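What follows is one chain in structure tokens, specifically the form predicted alone.
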Amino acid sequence: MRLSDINKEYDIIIAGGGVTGAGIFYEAVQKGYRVLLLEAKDYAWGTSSRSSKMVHGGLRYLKQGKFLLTKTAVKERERLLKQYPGLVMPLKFIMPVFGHYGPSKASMKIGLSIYSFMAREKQHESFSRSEVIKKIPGIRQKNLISAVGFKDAQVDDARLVLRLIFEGCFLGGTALNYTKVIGIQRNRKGHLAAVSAMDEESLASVEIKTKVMINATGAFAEALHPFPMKKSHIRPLRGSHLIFPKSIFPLDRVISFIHPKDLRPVFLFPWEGSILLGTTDVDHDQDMKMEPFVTMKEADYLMEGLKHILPDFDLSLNDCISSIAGVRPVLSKKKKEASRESREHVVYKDKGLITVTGGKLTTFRRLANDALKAAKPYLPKPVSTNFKEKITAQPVDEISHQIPKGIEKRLSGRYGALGYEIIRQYDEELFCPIENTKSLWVEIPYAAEHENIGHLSDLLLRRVRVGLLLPKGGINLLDRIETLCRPYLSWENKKRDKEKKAYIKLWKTCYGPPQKKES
């Protein structure tokens, strides 16, 4: 479906297809509203596919006195673990405690006790010095005292966004990627009356009637609606990660440590069969119209921290297979250190135009409900509908015994009820991993047929993540991928060649190891 095919009137139009917009879209559809989501690029194109993949309670916010933010995040983490098994997965953390810098063991135990209290169950443990040395081979032993362990969770961020959007569409909502909001119209009283949108491919534009638009465009929010408070503006902050093959340092938990240079928390963690090192927190001074990339300065910072915590671990940037950089839309009232800016979300309204910014991946549902609460005075009474039965996944008993252990849970987690449509097409050759990743070959043609692929990068960087998980972005697999997708993507030879070249160039520029981008 493209812009020319949609209705020309909706209760709510949402600008932005990241986790914030996707969350609002899903919640609004469930409440019975007629909803249209418009994304100028691809779904999850921005920070929502480039985060630290963590669904966490915000332990570090306790130090800042943000008890309510932490409590809310802990509650939402527990809800997401229950609601999205197979997509949101529990994950263990271990944080070494040193005598010469960083938080003390006593302060960590106090913070973790509060953390456990908020979760209503004990979620932490202590390790002796000898236990830490066994659990983290090669750890710096000088001034090492002990370690603390705690629980949090992890997610494939892009797949969470995609599940929210496609389940929302399954329930009756409408979503378009590569469709940009280019203007709004108001009536004589100044209330929102319509939204102008343009198809980025055909450049065709239409006017769509609505009394509510929710601006969830993240770091681009002020382009549609400047923040009303004086001296308050969105401050784009970049968080970067380096990705390594898991074979170089097998991990079953996150190693959380304090960077000796600025005392910021840094993580080394397993994800989708790889190891991620991150993150940074710096002002984003790159062209906002271009995809962000990890700088050599950030890469050196991350490697310096890793070398400090694992001094004998022989790892260099030469081992890095890819990188990701996301831009956080933080509302800043005054200049602070980047890492000290508040991550709490803000909602403001202007006669039907609702703008949301800030927030965390974990608390997207709270932000969504706050946005809809702000929009309620401008909305009609929603249609009363019960969607619960419609989106409940039904197992396919007749073939379940054929499917390898864990695959059914993975597909139902990543695709919800729609995952069982994939399972019904069971094929032993396609239901196997793509090289050493956890992505399955069957996900490639499914995405091509059902998930609004505009470019090859949509498929390899967001629908499946092999562009991040395989050396050189998986370009050695492009011929097989093309064969699988050909029945569903009506690309002529010229278009296919153009997409391959564009993907390879984009990967080298914005997703490859940093030294290759800046050499």
Ligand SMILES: Cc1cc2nc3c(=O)[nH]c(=O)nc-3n(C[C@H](O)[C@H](O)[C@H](O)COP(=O)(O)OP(=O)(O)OC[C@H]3O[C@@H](n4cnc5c(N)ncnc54)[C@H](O)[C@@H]3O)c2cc1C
Contents of the next structure:
Amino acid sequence: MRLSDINKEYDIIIAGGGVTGAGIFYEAVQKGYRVLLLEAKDYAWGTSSRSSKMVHGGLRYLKQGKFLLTKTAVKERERLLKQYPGLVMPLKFIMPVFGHYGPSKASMKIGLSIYSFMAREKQHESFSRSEVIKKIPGIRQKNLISAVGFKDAQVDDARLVLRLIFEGCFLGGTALNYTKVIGIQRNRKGHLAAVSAMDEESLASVEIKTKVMINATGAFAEALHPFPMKKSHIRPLRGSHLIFPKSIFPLDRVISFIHPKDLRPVFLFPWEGSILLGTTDVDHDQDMKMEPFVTMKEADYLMEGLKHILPDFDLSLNDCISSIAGVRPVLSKKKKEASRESREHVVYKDKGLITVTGGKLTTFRRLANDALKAAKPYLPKPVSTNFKEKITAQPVDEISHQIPKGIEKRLSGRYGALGYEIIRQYDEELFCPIENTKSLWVEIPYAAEHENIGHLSDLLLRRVRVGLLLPKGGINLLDRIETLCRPYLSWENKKRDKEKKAYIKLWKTCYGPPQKKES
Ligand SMILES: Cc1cc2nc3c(=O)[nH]c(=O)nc-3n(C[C@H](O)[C@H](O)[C@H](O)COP(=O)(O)OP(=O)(O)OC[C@H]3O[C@@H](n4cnc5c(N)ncnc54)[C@H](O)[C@@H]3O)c2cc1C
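Requested next: the structure of the form predicted in complex with the ligand (the form predicted alone having been shown above).
Every component of the complex follows; first up is the chain already shown.
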């Protein structure tokens, strides 16, 4: 479906297809509203495919005294673990305690006891020095005292966004990618009356009637709605990760450590069959119209931290297979040290124009409900719904006898009830992982057929993540991928070549191992 095919009036239009927009979309459709989501690029193109992929309470916010933020996030983590098994998965953490720097064992224990209390379950444990040395081979032994372990959770961030959007569409909502909100119109009383949107491919624009637009454009929010609070502006802060093959350091849990340079927490963690090291927290001075990239300075910072914690481990930047950078949409009043800026979300309303920004992936539902609460005075009575039945109508396990349980869980987690379509539709031979990743071959043709692929990068970086998980962005698999997609993507030879060239160029500039270039 394209812009020219849609209705010309909606109860709510959402600008932005990251986790915030997707969460609002899903919640609003479920409440029975007529909802349209417009995303200027691809779904999850922004920060929501570039996070640390943690569904977490945010232990460090406790240290800043942000008990409510942590409590909300812990509650959301528990809810997401229950609601999305196979997509949101439990993840263990280990945090070494040193005598010469970083938090003491006693302060960690207090923090973790509060954390466990919030989750209503003891979720932490202690490790002796010798246990830590066994669990983390190559760890710095000088001044090592012990370690604490705790539980949080992990997600494929882009797939969470996609699941919310496609399930929202399944329930009756409308969503378009590559469609940008370019302006709003108000009536004589100043109330929102319509939204102008442009198809990024044809450049055709249309006006769509609505009384509510929710601006969920993350770091781009001020382009559509300048903040009314004096001196309050979005401060784009970049966070970067380096990605390594799991074979060089087979981790089963996150190693959380304190960077010796600035005492920030940094994580080395397993994800989708690879190992990620991140993140940084620096002012984003790159062109906001372009995809962000990891600078050499950030890569050196991350490697320096790793070398400090694992001095005997032979890992260098040459082992890095790819990288990813994202921009935090942080609302800043008075510029302070980057990692001290608040991560809490804010909602502004202005006669039908609602802006929501900041926050975390973990708390997307909270953001969604706060935004919808702010929109309520402008909304009509929703039509009654019985969506719960519709969405669970085809449980995957009733039809998936030939598929191994682990694969079935993965598909139902990532695609929900729509996982049924995948299992019903494709040959059994495609239900195996793409080498060195957890992505399944079957996800490629499914995405090509059903998931609004505009460009090859949408498929390889967000529908499946092989562009991040394989050396050289997985280009040696492109022939097989092309064969699998050909029945569903009617791309002529010229378009195919163009897409391939554009993908390789994008990957080298923004997703490859960091190069010596200035930010
Ligand atoms: C490095 C890093 C690590 C993080 N790690 C975690 C973590 O582990 N756990 C956690 O809970 N949170 C984490 N976060 C925070 C979390 O990722 C973000 O809060 C969240 O992804 C923001 O989502 P969003 O939808 O508001 O913004 P985005 O994902 O950026 O979405 C905004 C979308 O709006 C679109 N857009 C812009 N202008 C327009 C327009 N005019 N019309 C239509 N669309 C438009 C953009 O293309 C974009 O896709 C992390 C953030 C960063 C940067």
